[in-house]
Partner chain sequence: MSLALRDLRSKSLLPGTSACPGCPENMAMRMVGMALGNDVVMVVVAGCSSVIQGIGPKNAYGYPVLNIAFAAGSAAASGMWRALRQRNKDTTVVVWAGDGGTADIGFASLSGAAERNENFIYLCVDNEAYMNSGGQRSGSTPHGAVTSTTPEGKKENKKELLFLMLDHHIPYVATASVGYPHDLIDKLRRAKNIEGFRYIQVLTPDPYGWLFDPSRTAEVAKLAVQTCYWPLIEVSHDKVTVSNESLHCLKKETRRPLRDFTSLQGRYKRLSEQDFQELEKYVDYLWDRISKLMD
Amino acid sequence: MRKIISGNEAVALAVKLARVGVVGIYPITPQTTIIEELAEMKLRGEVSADVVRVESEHSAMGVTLGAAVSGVRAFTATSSQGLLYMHEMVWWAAGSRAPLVMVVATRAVGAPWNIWNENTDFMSERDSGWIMAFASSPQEALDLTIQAFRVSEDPRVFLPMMVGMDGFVLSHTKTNVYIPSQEDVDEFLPPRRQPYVIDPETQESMGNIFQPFDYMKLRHSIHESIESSQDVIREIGREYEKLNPLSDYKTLNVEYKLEDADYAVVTMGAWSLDAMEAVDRLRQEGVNVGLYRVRYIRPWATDEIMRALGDKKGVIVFDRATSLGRGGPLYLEMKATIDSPVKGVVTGLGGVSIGKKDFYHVISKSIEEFRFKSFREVEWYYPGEVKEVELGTPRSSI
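Structure for the chain I just gave, only that chain, in the form predicted alone, please.
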């Protein structure tokens, strides 16, 4: 079945199809309509999940984690300051090796207040021990959310998983989405099983103080599980293609016209489609350039990336997030992976709109810089309507 729905509606449908047992909810823009949709489904009797309203995002993750260690399929969603507020519990979920799923509709982080799109909130959790995927369309938001429950609950992984998507750009934009049947999802995603259940009637416990060697071994085991989850994700992705014949999840990340490309563009999320149009235009002008879309931040697909980008004369990485003082986090990850020349472009922060003309301009200019070996490693790009950029300190106006 196909429906015209937003990214947030697609995620809520995925949670319904996954037969989630507990949803911990606390509102924050732009993810709020996910939990509103789930609450309305509950009211209409379409889901049997316990929808638990709490007083903060910290508690939302606490409820979700508590349900997960009790053996219940569990879900929550958040954004921006909400993710930062639940940060402590995000680490507890990973350290508890608790399978659960969270969707992050990305948004800029304060101060100052800004409700528009930016990926810094999502990227700030990449060291927390979660499996992390990022969608480029409402369709992918639905597909990845369903797959996330299967990946997270796989005994070879047994870690929480978060799915990111661009706030407003995907969360509130409606497109044509293919929705698999409940029967197909039931076959793909069997009832949750786990080797332990925390129950008040038993003497099982979790999270007590660990001796140093045991603590280090736990961290090592999470590292190994994230690394080995690549094969699990590919296996589950291939199986998921039976539910959605139009999908392609054989690999963690996605290549576009890269085979014969001299230069490559790296993106993540919704603006990848604009970048693909810029690549098409440059191809028509005789420039051999392709695109590599990062779909998984953790695990980091080192082998896939080296095979796709290791022989390029130049790689341009677009980041909608910052590691202030170092450039963008995607750029840093890519630079640590390949020997090819890598240029990082930080742009689109706080909702600054970047379109295909901007991608065309930056990619064209960067390729010329690579040719003359004169590229700046990190550039902050403002779109054409910004004629002059004057930066200030607290003693002057910005």
Given for the second form:
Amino acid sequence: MRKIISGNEAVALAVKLARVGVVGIYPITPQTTIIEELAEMKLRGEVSADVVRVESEHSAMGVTLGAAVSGVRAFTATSSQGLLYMHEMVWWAAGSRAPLVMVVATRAVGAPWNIWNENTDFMSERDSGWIMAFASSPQEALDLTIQAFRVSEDPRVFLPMMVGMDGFVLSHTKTNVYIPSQEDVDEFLPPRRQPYVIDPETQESMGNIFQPFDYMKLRHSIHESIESSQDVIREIGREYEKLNPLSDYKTLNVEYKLEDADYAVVTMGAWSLDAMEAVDRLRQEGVNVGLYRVRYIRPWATDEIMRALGDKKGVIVFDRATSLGRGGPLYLEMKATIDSPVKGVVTGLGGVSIGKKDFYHVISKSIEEFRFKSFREVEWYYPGEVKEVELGTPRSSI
Amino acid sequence: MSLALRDLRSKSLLPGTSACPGCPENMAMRMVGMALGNDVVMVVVAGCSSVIQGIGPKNAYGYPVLNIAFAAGSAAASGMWRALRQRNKDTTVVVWAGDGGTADIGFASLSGAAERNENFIYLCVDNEAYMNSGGQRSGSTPHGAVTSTTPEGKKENKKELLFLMLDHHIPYVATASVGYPHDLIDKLRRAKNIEGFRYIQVLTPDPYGWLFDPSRTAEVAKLAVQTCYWPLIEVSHDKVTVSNESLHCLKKETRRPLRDFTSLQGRYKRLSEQDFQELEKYVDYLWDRISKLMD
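Alternate state requested, the form predicted together with its partner chain (shown: the form predicted alone):
What follows is the entire complex, opening with the chain shown before.
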């Protein structure tokens, strides 16, 4: 079935199709309409899930984790400050090896207040031990959310999984979305199995004090599981294509006109489509450039990336997120993966709008820089008419 | 009710815990086992009890335990009982938290879960300070007590969780003391058969934070009740019952002198005459409010 729906509606539908048992909910813009839709679905009797209206995001993850370790499929969603407030529990969920799913509709982090899109909230959880995917369309948000339950519950993984999507740009924009049938999803996503359940019958306990050596082994095992989850994700992705024949999940990340390209652009999320249009225009002008869209932050697809980008003359990485003082997180990851010259561009923060013209401008300028072997490693790009930005610190005005 | 404790077998506490000698939390845990039987899962919030279980992957608690970060106990238990219900299990879910995890850092999630009337027993083991991190003051520390962050003696009164929880209109609120096992076991058993949020606060005097000899834990826990510093009461669906052990507290003249309680403890070493009067005023206030509840 096809429907014109927003990213948030697509996620709510995915949760319904996955037959989730417990949902911990707490509102925060721009994620809120996911949980509102789930509450409406509950009222209409379309989902049997327990919808728990908690008093904070910390508790939203607490409820979700409590349900997950007690043997039921569980889900929550958040954004920005909410994710940061939940941060402690995000780590606790991974350390508990609890299969569960969370969607993050990304948004800038305060202070100052800003409700618009930026991926820093999502990216700041990359060390926490979760499987992390990022969607580029409402369709992908739906597909990845359904797949997330399979990946998370796979015995070779057993870790929580987070699906990101750009706040407002995807969460609130309606597009044509193909919705797989309940029968297909049921076949794809069998009833939950997990090796350990907190239950008087199984007598499992978790989370008490571990000695240094044993603690380190546990962290190591999470690392190994994330690395080896690449094959699981590809396998599940191929299987998912039966549900949505138009989809392509054979690989973790996505290549566009890359094979014969001398230069490559790296992006993540919704603006990848704008960047693809810029690539098309540059191709028409005879510039040999392609695009690489990162869909998975964790696992980090080192082999896929080296194969795709290892021989390029220059790679331009666009980050809608910051690791302040070091540029963007994607840039840092890419720099640690390939030997090719890598330039990082930080832009689009706090909802600054970046279009295909901006991509065209930055990409063509950067390729010139690569040719003359002189480029700034990290550039902060402001779009449009803004040529020169004056930055003040509190101190400089005293 | 008469009850031979010796005959009550439970697996709540296995041999080999890493509790300190004279630990009141182990006493309370044994009583939980006697009262609730074996069909129990437990959420343990950060505190002494995270350590008492011993070194993972082994565990000296016989119940299945989800150990969890400070502020998440009530939330995790909310998710747990709902998951267990979906799996058609009649298991009792118990949150076990200290006074720090209850009165301070965990209060938001406790209050939220109580307001939603989630179906579990919340057990606060109140040793009146952050004992696991070395005895720093908590919201539940009484006036005048010396702690490692109030070396001058605390200047504020104890936060009254009993009344705060009553104001949440939950089906069951009770206080107990490890000095009176029968009373605590009775209350736990009654709580077990009530549906909804049940809050029980147990006074657990800590020899190392309160500074008394570890052989006297039960004695101090009794004195707290006899001197009326600690009430044994129960409020079930608005019916207020003061336990027999505390009935004498309703009249000021029948109370045992408060000095009998404070003089045994090193934490009151800086207690001035003024501080002592403040503590006595607190006890008066406590029983005034309880008397009003009974009207």
